[in-house]
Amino acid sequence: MSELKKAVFKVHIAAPIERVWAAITKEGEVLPFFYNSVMHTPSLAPGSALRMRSLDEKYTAVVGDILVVEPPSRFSHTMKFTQYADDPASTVTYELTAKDGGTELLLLLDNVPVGTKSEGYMMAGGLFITQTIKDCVETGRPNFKNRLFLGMIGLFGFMTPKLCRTENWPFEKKVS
């Protein structure tokens, strides 16, 4: 690998601020957004390790480290996908913005590892995140489009790799 790569998506999302920071920082609870993950955390706070796993805890999808912490304005993380342990770790910064009566939400992706397949996921899941979090703010769920593909997702979990087994994630193991 040689190269890394930036990209911006940016949604205006029809509500205040604090709404969204609270959709985006939620834990315990699936996050449609986040391909119906649950965040896991210790701790919200920088320096902690944060996990994005299956409801039923089995699996373990993203893991990562919080890096900063400052609502309702900026939260941001280490991540990798556990199923391409491999490739670097990215940054994912989600920057919010009171404007024209709601939220401006920019999703930011640093670090991300050019010719990755991590590189070919985060770039399409940028804007399915980004929208999906508009639409489950704005409405509570996601757009129809995107409910039938997360209903594809969880057909299909069966799947997963091994690999992605959450005893192979703990919150003690390092990725950054």
The other form holds:
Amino acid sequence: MSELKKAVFKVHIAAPIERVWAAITKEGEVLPFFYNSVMHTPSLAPGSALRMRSLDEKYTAVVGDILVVEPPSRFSHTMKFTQYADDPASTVTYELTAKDGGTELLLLLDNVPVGTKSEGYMMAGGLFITQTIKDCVETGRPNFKNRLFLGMIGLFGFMTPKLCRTENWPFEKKVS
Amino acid sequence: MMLSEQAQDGVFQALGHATRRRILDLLKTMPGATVNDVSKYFDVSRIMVMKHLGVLEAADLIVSRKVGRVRQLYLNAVPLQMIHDRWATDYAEFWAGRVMDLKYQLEGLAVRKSDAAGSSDQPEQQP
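Alright, leaving the form predicted on its own aside, put up the form predicted together with its partner chain.
What follows is the whole complex; the chain from before opens it.
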């Protein structure tokens, strides 16, 4: 694995930019678009650690560092899946632009390590995240297919590897 | 939420040309390709390729990002996924409902059988 990939996902959301920004940067609440994880960070500011944890905080699925916080137009952080901690960290950037009475959301994935399991999850995640943010902001919930998918994730939570336990991923641990 | 009717029209119009579908295939495997990169794969003029790219970009099927003096092109699969879901999700909901009905019917049948077996196993009460 030596190649790094970039991908872009774009969607128009029929809602004001501030609402989309609030949805993306919400802390302490379940984020359906991020696979029902809850975002934890000591401070929503560049340089702070970011953790995506289960509601009961037992497991941490994604770790990273916040790179850019420019409300309401740009939020960026590094990320890696704790399950595939040997893969290098990718970068996730949300770019928001007020357009056509709503918001244009660009999700940019950078440094995605080609040929890894992380790549597959990142690429599928890009589609899921953009579509589910749109659905959640516009209608309050994901579409039926994605609700079914989120339900399945919940059912198989007991299969989460021990490596993903939150005690292994404190804020102090450098991941990038 | 689905794409608007107008947006769907744009996507189907963009997909209704073999060259444009081929461009999408190329960008899927070469994210960040430039117009020159794409042009090499076609016998038509660069201007014609740019016209096709314009149609694809108007339909949001590709996103172009300017990096320095170069314009990089990326496939945006979100509208395709939404069009897929426009029909497939409805059908999934329909079938999920049918499957759940069948599950309840089978479970009900199993419970009735079990009840019947249980009652026949019971020793008859002697008066």
